[in-house]
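Here we start with a single chain on its own, the form predicted alone, put down as structure tokens.
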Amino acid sequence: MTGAWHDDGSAVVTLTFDVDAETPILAAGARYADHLMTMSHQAYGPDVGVPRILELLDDLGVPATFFVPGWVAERRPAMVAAIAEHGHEIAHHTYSHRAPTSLHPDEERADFERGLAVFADQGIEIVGYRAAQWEAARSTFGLLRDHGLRYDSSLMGDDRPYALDLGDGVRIAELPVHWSLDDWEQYAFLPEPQIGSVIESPRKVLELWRAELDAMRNYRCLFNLCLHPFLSGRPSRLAAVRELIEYGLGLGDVRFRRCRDVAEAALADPDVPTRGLPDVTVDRAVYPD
């Protein structure tokens, strides 16, 4: 199908990158800045996972977009500058990593420029964003809206992508998540603060991702993997991530794109579908906060 979103492939594979490093653990207290283990434990990301995850995308010459809090880019404009070098997107991941959801709609918004921000002093452009933890609240898309950001990959509401309309004629596309394809449900362990508690085999990972896409052929999925340097930047891991990538390439009708690139093929695509943000209505008195 000329124009289709999916390139005439049977599924299309983003490999997304959550470079988080120290964020996620300062956001659930600034006292774990004192934790040198912890600390250390997620510097593994950005100084040893990420160079070793570009030398693999090179390798297998495929593109990926990673998802960078502004606070890690201000910290380490070299190993944003060397994404960037090597061909890949990079999208907007909050500048604190503190999920919206847990803020005031003014917090937030400070939040978000200030993120954007950090990106433009760089001289990168963001089309792109991504919620800490997923967790987008209605404030969110607003500032997708104000600030001309092209998509955003937050939502669970389907596994292809679809478009958003915010209203006043202007849509951005939606490229949706599950937790069956990320990588922070089979590894990600730290006793304090507790992140997770189970680490798994990478063939068991591996198994369950090429199950995945296996079936998401038959329906044109988006295969939207969603992986952390600190997590599958460790060697046995990264080693199932090539494999997995080896395979894709294998199957010759899956195509590996950047997040932003199959954006606007989904903003073109007049079959794609559009939609508003989901929207509730609930009875306080039957479901009270």
Contents of the next structure:
Number of protein chains: 4
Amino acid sequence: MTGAWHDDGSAVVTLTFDVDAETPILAAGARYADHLMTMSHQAYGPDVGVPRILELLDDLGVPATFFVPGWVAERRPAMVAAIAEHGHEIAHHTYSHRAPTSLHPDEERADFERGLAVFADQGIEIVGYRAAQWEAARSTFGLLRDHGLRYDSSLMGDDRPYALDLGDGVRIAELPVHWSLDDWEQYAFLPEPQIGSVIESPRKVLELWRAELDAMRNYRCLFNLCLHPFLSGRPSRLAAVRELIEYGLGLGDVRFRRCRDVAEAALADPDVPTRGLPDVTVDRAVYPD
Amino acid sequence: MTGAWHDDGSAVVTLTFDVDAETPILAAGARYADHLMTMSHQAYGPDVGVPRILELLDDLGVPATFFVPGWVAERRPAMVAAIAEHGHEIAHHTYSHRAPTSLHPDEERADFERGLAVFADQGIEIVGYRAAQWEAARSTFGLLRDHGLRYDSSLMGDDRPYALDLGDGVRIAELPVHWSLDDWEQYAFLPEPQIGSVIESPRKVLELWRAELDAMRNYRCLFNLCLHPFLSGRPSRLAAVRELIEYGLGLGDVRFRRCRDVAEAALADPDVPTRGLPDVTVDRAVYPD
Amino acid sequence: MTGAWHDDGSAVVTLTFDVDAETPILAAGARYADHLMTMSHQAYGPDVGVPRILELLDDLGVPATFFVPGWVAERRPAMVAAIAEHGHEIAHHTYSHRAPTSLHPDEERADFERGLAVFADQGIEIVGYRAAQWEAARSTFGLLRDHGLRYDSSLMGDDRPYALDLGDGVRIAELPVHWSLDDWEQYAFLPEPQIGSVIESPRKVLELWRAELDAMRNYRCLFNLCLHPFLSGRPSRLAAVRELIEYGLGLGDVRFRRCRDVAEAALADPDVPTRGLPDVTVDRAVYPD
Amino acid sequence: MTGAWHDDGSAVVTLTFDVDAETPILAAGARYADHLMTMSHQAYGPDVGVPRILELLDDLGVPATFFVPGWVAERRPAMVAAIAEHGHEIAHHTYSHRAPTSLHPDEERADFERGLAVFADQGIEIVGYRAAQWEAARSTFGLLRDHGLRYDSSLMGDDRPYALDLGDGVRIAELPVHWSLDDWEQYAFLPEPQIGSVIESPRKVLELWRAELDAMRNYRCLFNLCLHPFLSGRPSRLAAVRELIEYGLGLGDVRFRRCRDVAEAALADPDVPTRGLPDVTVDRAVYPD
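I would like to compare: after the form predicted alone, may I see the structure of the form predicted together with another copy of the chain?
Following is the full complex, with the preceding chain placed first.
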């Protein structure tokens, strides 16, 4: 242990699972509750995918972070308990999986706090947050500050952790994500609501992610992988995740960590830079709304 | 024969062919009846694809299930008879290939029963059903119960068969499907109505499906492959299907079955779980319509 | 020469080039005439692509068929003359590249005959036709009959030539096409009008087409390849076309022919079936418009 | 040095980086300034990607051209200075990254001149231009003439440089681009504004580009590669760019040049053809607006 956020690794892997279940579809329209194929497609994630994922992580001895919407935790408390019992982190992923940028700040606050209350009821300690669809608004960071959270994982301004200065001396860690390390763009498909296009092969996805892990080792990056149990819980996709983890373990110099541990290490590392939120002032004479 | 639904196989393959012909296009607009390229594109399925598929299945000695809309059976009774004579199952796939979720329950009932009547007229026994576009509604399962069908193959809540409790002590088997085991997302393309984007190579599709079959053997899954004769009936795609079947046969521990046989075995297997229909109660204050 | 349309080949290749130039874009909106990138993107086809294609065909000693909109022929008579001088066929591809299904029959007739007049003025004999976007209407075949054309190449009801009975004892050949043998779905991209999505690698496209040619040899099919000079005229794509042709030539039992020669052979071959146009009667109570 | 634009190379490579940062998103709607993930996604380009790109170019000893919107240069003068200090060219890419075809000519002029003024203030000499989204309008070329620029790089009429006759005896060089040599179609993805679909693997992209470079050597082409730091600055994508450059260097007969040097060489080479702007006269009776 050197005090550096990366613990002398060439790269750090955070395996994150967004257990969205039915929420992204319901956020597109409550009417989909009666589309039974669609509902069952989403339920596969917590009901079939998560147990297999927990088994895989046990097998390989690596920790992970599960971002769970409060709505999902409320309906599946046993799943949340099982994740915690296996030693993984549970983090906040809104209550309803509606994008903060699509809500009034008052709605966002109500949704955020309703989610927190679910986890409090279940005795789950929450220190991290990820916005639904990664669509964080400016108001989101006020909520993180007000509730004392330690990190966010929704932005894309770097591929290494950094500290966000939220004002009043409050700093949280940002653990950046990216579209290329998300299984959604590779696998998701539904005709209504219309999502995705061609469904990719796990072989291609493994190639994509392995190449990124390889290259990230040149820059000491955070390989912050975002997986959805209803997608990557399917057999051959989970086999590709297994192969990826085994590859990473085999490299020897890659660390596997929970998000909360990376966040604390980053906040304690003096070499990690502190930044403000993106602040783009727009001249409306140049850019229309 | 052990009594287990999988008959001691590591996985079970159900080869299913949705012989939609012109119906998905007509459901998008009757005006397309005068778009001759489009109509001929769809007619290729029953007219050219199905005979080649029957020949291939004979060659390899594997059984299959053909889901046929009543509208198609009505216009091509000789094709239906040929499928039956080759020992394959014919199953119900709506009358008109309109999605149940897009119809009023009365319309759905009329459509469902009109389809059943076509098969009754042709002396074809029907025990299974698949919704058009897999878009089963809640009302769909009432129809299955009322007409004594034994299985549905439209949901995605698992990758192994399960029993659905339809109330009043009625249980039917669910043989789940998935987008990644469907040729539509890989091959379908039409500019109007606009369908698909990039057309994939059969080599990629074979890789995708073989990887899933391989991985499903770890979980004793149902490899429920959905093929469309107007798509997979094309020469190199059919060659990929042949290669996939030969691969599966070569594994030795994979069973090839008709859907009806898997359904009966699942209903008789005490280890197969029984579930209710997806039942998602939505708070409209959280999720807009 | 056996009298069979395929001349004892295992498959017949017709290399066809749709020299659309600016027309598909103008058909989407005359305003694009002032989008200079877009116009130059399309002009690349006749101006850079066609000369390279002619050189390639000369090199390999294979004949081809060029489908040219009358509007393009009118503006580039030297290109049309060069194609003819190299021994290739020139065929009718509408005047303006507007889809027949999008026009009133009177408009379609005017467009069709204006195209024919352009070729008559240039002394080019026309015996074959392909609809813009392959979107043939029922009226299209009346025009073919009235003007004595010998073949159409717009439908998809088979992958082998057949005869179309147009009434009054008139038969023409149909040389079917298919989306999977078209370079458009693999390569086309423009943001406005919005066309295409991901741009594929020529390596993948070559794999796709070679697999289809291989498999077509099992069914004595017509490998009717549709290429656009503004797409496949680009260097690495043209190299893939070269590789494909060389592969086909190397097989030894694949014939390369102009469309008009295949059409005449098919019409003279008693084993080639005769069919009517697709005739789908639609019950408007079942299918909405 | 032979006087030929290609300097006796089999092909010439111009590595170009469009440093768009936030501008393409703001041009789609000023409201996105408050979508923090999206803003950070774009900021990655100048903040993380550009320094790595400069390091890579130094390592390999190849020059490049950076097309920078004036809005970006105004906000990140240190980045512009760093690019210049490394010996690379900076070229004009509009002020705001709004497409010229979407603006009134007066708006386009104001935007164009505001961009020029930014560079003048920073002491950066500008001789070349690329339209936002490559969407050059007819008026664009009047601006290039009026301001004495020496080249444009927005059109697609060839894959070799040519001279554009702008009237009044003024000639500028055109360095043509193409969608297949752009990283946007391979990698870009955002849900809102909706951009892209499937995200490709750098392995596929490298294959695509290497094949084009190989084939271009047969025609002495300009391999005018367009990269975006927010896309290709990601680790594994940058590794693919490195591999591509190393491959090109290893060929021995491929020249790496800045755009301005190719432009001057082309204007001085008597074998380079001179052309007019695309001039398509449209009959509105044929083509609707």
